[in-house]
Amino acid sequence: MPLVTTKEMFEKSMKEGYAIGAFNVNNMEIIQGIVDAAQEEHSPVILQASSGAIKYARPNYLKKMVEAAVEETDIPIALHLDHGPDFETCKACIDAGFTSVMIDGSKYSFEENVELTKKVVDYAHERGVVVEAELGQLAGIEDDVNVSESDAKYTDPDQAKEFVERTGCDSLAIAIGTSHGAYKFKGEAKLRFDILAKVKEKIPNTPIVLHGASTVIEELVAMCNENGANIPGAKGVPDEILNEASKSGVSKINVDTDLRLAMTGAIRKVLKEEPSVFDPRKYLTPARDLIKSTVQHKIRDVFGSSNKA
């Protein structure tokens, strides 16, 4: 099966009430862990790369590794640009064969965001590529995204309707209380499901995306810290809240931090317990395995996309 867009994935998810995991990729082991999990769960999956990941892995390497994953599976896989910062980056990814791109104009004024998003949509749609946009701003730090709490703002449902109508974007990332990175909440973790409901009421046929939605799994944080890391007070979005979001109209849920924690924890554990190890395969294999089990948990127990491929 060749790479696909997210169009049919999202149509099915909205009808049946589940979300599709969009997992950030940086190297071969991460791609293999994600895709092996999705294949076993028979789930559609979105592999997404930030502009930082593209710089790190290099576009051709990244694309060829994803193509290898596609050749080995029979599940729908989309290749998505996460947080494209400008038209040029989106254009480069579209030209390179990505099937989906996100243009993040959320840092601009509403009118500037509309103009930039429309420009990307026009270019992408002419080439059969779908576009995700963002309205509202999430706090936190992750790759090229750095937004202070004071600058974060919830999505306005009325603006969401106008934005989608004027830009023609295919899906919309909204701000309802999640944030980027490993420190999402200082107090009780909760999302504004009232805003989500109003957005869905205004744009019922537009797939909704949730960014900054890693659980920041306690066991993975503990594994990192027990083996030399220093990640105190990390707190993410609980599984039960993400599960509710999946059933409440969210079609795509982004996961990056949990994969970083899984890979780092597994590598640190091997290197601490076996200090004589210097063969990368000895610590990258457990890292890949832990990414796989982490993704399987998300697909099966949280997002509900098992057997939906």
The other form holds:
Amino acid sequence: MPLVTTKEMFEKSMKEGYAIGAFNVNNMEIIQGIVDAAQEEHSPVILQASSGAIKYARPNYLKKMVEAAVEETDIPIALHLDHGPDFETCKACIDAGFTSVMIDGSKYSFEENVELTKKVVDYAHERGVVVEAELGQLAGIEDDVNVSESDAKYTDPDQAKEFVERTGCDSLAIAIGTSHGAYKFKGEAKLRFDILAKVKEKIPNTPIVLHGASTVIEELVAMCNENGANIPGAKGVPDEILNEASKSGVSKINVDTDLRLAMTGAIRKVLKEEPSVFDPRKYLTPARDLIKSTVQHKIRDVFGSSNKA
Ligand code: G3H
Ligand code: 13P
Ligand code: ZN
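Let's compare: the form predicted alone is above, so bring in the form predicted together with ligand 13P.
Below, the chain from earlier opens the complete complex, with every other chain and molecule after it.
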């Protein structure tokens, strides 16, 4: 099956109440771990690359590795640009064969975000590519989650409706309390499901995206720390909350941090336990295996997309 857009996978996910995992890719082992997990679960999957990842892996390598994954599997796979910073980056990815791009205009004013997103949508739609946009701001929310002024950073449901109508974007990333990285909450992990419900009421047919949605899996953090890392007090979104989100209208759940922890933990463990090892395959194989089992757990036990391919 060739690369697909997210259109059909999201339509099915909205109708049946589950989410698709969107996993960040940077190299071959990560791509293989994710795709092997999705294939075994018979689940659709989104492989997403940030501009940093594209620069790191180099555009051609990334594209060809994803092409190899597509050739070896029979599940729907979308190739998505994560956090496209500007029109030019989105255009380059569309021209290179990405089937989905995100234009992240969340740092701009509402009007500027509308204008930039619309420009990307027009270019993408003419070429059969879908566009994810973002409204509301994730960063920093966790610092003052109990302060009422922080509400201003959450996505406004009325604005979401106007934004989608004016831009024609295909999916919308919203801010309901998640944030990127390994330190999402100081106190109890909590998402604003009330805002999600209002957004779904206003734009019931628009797939909703959750960024910053890693669980920051305790065992993986411990594996890193027990083998020489220094990542104290890390905290993410628990599985139960993500499972509820998957059933409440979130169609795409973004995961990067958990894969970083899995890879780092597995590599650190081998290098600490077997100091004589210097064959990269000896530590990259367990790293790839741990990425696979981490992704498989999310797909099967949390997002609910097993057997939806
Ligand atoms: O949301 C951001 C992703 O975790 C990608 O991070 O820009 O360091 O590749 P990156
Ligand atoms: P995490 O840092 O929670 O994995 O979020 C990743 C993400 O949102 C990528 O866009
Ligand atoms: Zn993100």
